[in-house]
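The chain below stands alone and is given as structure tokens, in the form predicted on its own.
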Amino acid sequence: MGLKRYFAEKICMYLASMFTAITLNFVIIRLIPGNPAEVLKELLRQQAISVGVVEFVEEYIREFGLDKDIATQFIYYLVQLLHGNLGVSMTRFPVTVQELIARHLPWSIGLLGVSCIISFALGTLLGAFLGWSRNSRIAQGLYYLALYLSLTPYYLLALILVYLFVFLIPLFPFSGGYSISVSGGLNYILDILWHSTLPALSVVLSSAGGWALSMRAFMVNVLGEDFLRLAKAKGLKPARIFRLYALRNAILPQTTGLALSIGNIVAGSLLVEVIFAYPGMGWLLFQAISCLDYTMIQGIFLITVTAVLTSIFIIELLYPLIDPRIRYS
């Protein structure tokens, strides 16, 4: 009965959080200074278009419902969401938001998803070593290295890597996700990996330091627990104690951090994709904000929030499997 109540509470919290996020997503975007219609007028002016501008802008406003009050717009937005429709891009009409996200999301998942997993694995293992062997000189040296990396923003690391391996030692391309001259096949895959190396490396180096420090703190706390003393008193091998007792208990709060970092896969590393002009969700969001494309911003934020909340929801459902204490309580 306890587990049923636990799952029911988590489901209710998940649904309530989703509705709150959808509401804030809709309202906050409309608090951004400016107006999409004014941006459209400016774009037409830059293209030296003057005939029929007023009529075109008025039709644009009616088409996207900008002439209606915010409550009516919100109800229409909810109805469209229930039908799985994120709307049409305001700046790339008639292309839909789903189509644009479908083009750019795989790039972010490929780059940031792999980077997130690698940095989590490396940082967790390094942090476990730092906590377990915290008195050794090697661990102390690695601790300061992890501290330095965690305090360095990923976009600053990106700029440093660009200077070192693009301008000083030209080993990697400066921008883009692939070379136009390369078509399908193995060469195309290798070209994508070549373009994504520096963006991925900047994220991995910065994130791994933070994961290592947090895991070290969790490991140090676990080392003082009674069950670890009991395992040592039983004469178990240090490797077994480290793997099954210390690491397994210390990694539990670390998994929650992994769930929160899922949002970076969608749009969290915006500046990295902007610096490298990488065709992912961060680059798409940057362009949407620059043009005040409400529907596009809403769609990207919705995907981001959904990814974060769903990942946290799944982790919380898995907690009873990871930690038996939750089942027994």
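Between two forms, the rigid core is the largest collection of C-alphas that superpose within 1.5 Å. Positions refer to the first chain, counted from 1. All values reported here derive from a predicted model rather than from experimental measurement. What changes on going to the form predicted in complex with the partner chain:
A displacement of less than 2 angstroms separates the C-alpha positions of residue 80 between these two forms, with the rigid core held in common. Taking 2 Å as the criterion, residue 245 counts as shifted between these two forms: its C-alpha moves by at least this amount when the rigid core is aligned.
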Second form
Amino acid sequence: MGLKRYFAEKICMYLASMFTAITLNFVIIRLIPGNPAEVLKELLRQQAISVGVVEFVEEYIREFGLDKDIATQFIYYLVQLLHGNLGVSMTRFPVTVQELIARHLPWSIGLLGVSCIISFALGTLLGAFLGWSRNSRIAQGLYYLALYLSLTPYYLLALILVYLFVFLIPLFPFSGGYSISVSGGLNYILDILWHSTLPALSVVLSSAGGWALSMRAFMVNVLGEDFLRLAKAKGLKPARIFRLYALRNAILPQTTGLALSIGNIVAGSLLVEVIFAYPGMGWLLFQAISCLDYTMIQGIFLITVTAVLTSIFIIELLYPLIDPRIRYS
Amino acid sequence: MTLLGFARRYLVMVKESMIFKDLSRSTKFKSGLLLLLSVCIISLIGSRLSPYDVRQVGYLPPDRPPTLEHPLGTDSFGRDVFSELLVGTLNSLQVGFIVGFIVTLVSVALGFIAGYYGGKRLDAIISSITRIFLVIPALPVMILVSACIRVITIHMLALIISAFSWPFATLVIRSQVLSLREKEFVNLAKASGLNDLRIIFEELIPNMLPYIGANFASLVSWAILAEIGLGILGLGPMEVTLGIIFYWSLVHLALIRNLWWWWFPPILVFMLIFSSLYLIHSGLDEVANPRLKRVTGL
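Moving on from the form predicted on its own, please list the structure of the form predicted in complex with the partner chain.
So here's everything in the complex, that chain up top.
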């Protein structure tokens, strides 16, 4: 009974959050001063387009039902979304928003996925060590290092890294995701890795600090528990206590933290991509903002939020597997 | 009882409680407060005294390294970076404090209504709405809003950030209220016939002040962080803030042109503000939860 209710609750929360996000996306875009047809005309004029404007705007208005009342518009919008249609990019038509996102999304997923896993693993291990031997000098020194790294936001760390490793010691490229001159095979992959090192490093350094701090706190809590004292009293080897008793219990709340922080990682790394001109979603967003491509901004918002909500949802569904206590509560 | 009388009695009551004694003994809290106050005062006085107008372009020769007259050089617009930094710090702090005040008020009100005053049904409604908004990442929503409104002032920016920062704070306050309402002194107050409002204002809130303060400190730093994030994307207000300084230094390639005096000092100022808020936060946390210090061993 407990488990069924848990899943039902999580599914309801997921659907409600998705609906809220979609509604926000629909409502916020109507904050733009002036009506959408005028905004669209203005954008076309900026691109020196003067022929066929009226037809284009009419087509656009019909597709999104902008001449109907607001409730009908909302239903139109939902139907379009269910068909996977995010609309046409206002500044790069006839390219659709989903095409552009599909082109840039893999870069973000690659950069974020890898750096997220690395930083989680590194930070958790470091935190476990910090908590286990919390009275040693080294652990206390490392604690303050982790604290400072976690207080520094990704993008400011990125600025410092660029200065150090691009300007002072030119080891890495300043911007972009790949070199135009390199193509095909192993060289291409190496080239991508070379370009991704600094952006990934700034994300890893900054978030690993946070993971280390939270893991240390959980570890210290577990170390105060009675079953650990018993394990020590039984004369178990410290390595065994560390691995099977302390680490396994401390890592549970850490995974919940992973779910909650995915949102921050995604949003924070949008900015890292801007600094490095890395061809992912953040860079696409930056360009869309600078030329006021509203359908593009909306599309990126929706994809980002969907990604965040869905990954939180998946982790919550998996959580009973990791923590058996939920099954019985 | 008049409002003023109530306020005066309230202040005395809070002052007499243990919190102030504990706080005045906490080195973390005191040093953090001192640091934050000095940043505030320096930026406030400095930006008034500065002879250079940061709104005027081409006032000085551009891209000059630091000299005695311009301690942080000039930027590509020919502005004095030091004055720019003073004004930017002041404006960013302003965003932070406005968000801190608004969200603290809202979250305390919602937290008490949900956790104490409103009853079961209202609690269920408030906390599920809060949880729905909690998981929606705030930065993308704020990006969307600021991109749509386009021309914004510092106050509007603060309102936008507040509008999407309340869920976490509200849940924190609510869970504190829930754990506090089961304590003995609340039962005693109830038994002695105090009504709900008086219990909230005279028993619960004074006991929760360190939590509320810690919450406030983390909200201020979150708001400054959000302001810088939006600024880097070019979505900041039409005034100089720390985020806007980063934006223009990036746009003008200050990094590879080695104009370090333009982009590095704002990072230092930001770290200073952030560290001071962190010290205040953890000082208050330790007062609220004395076990914490023993557990963390630091």
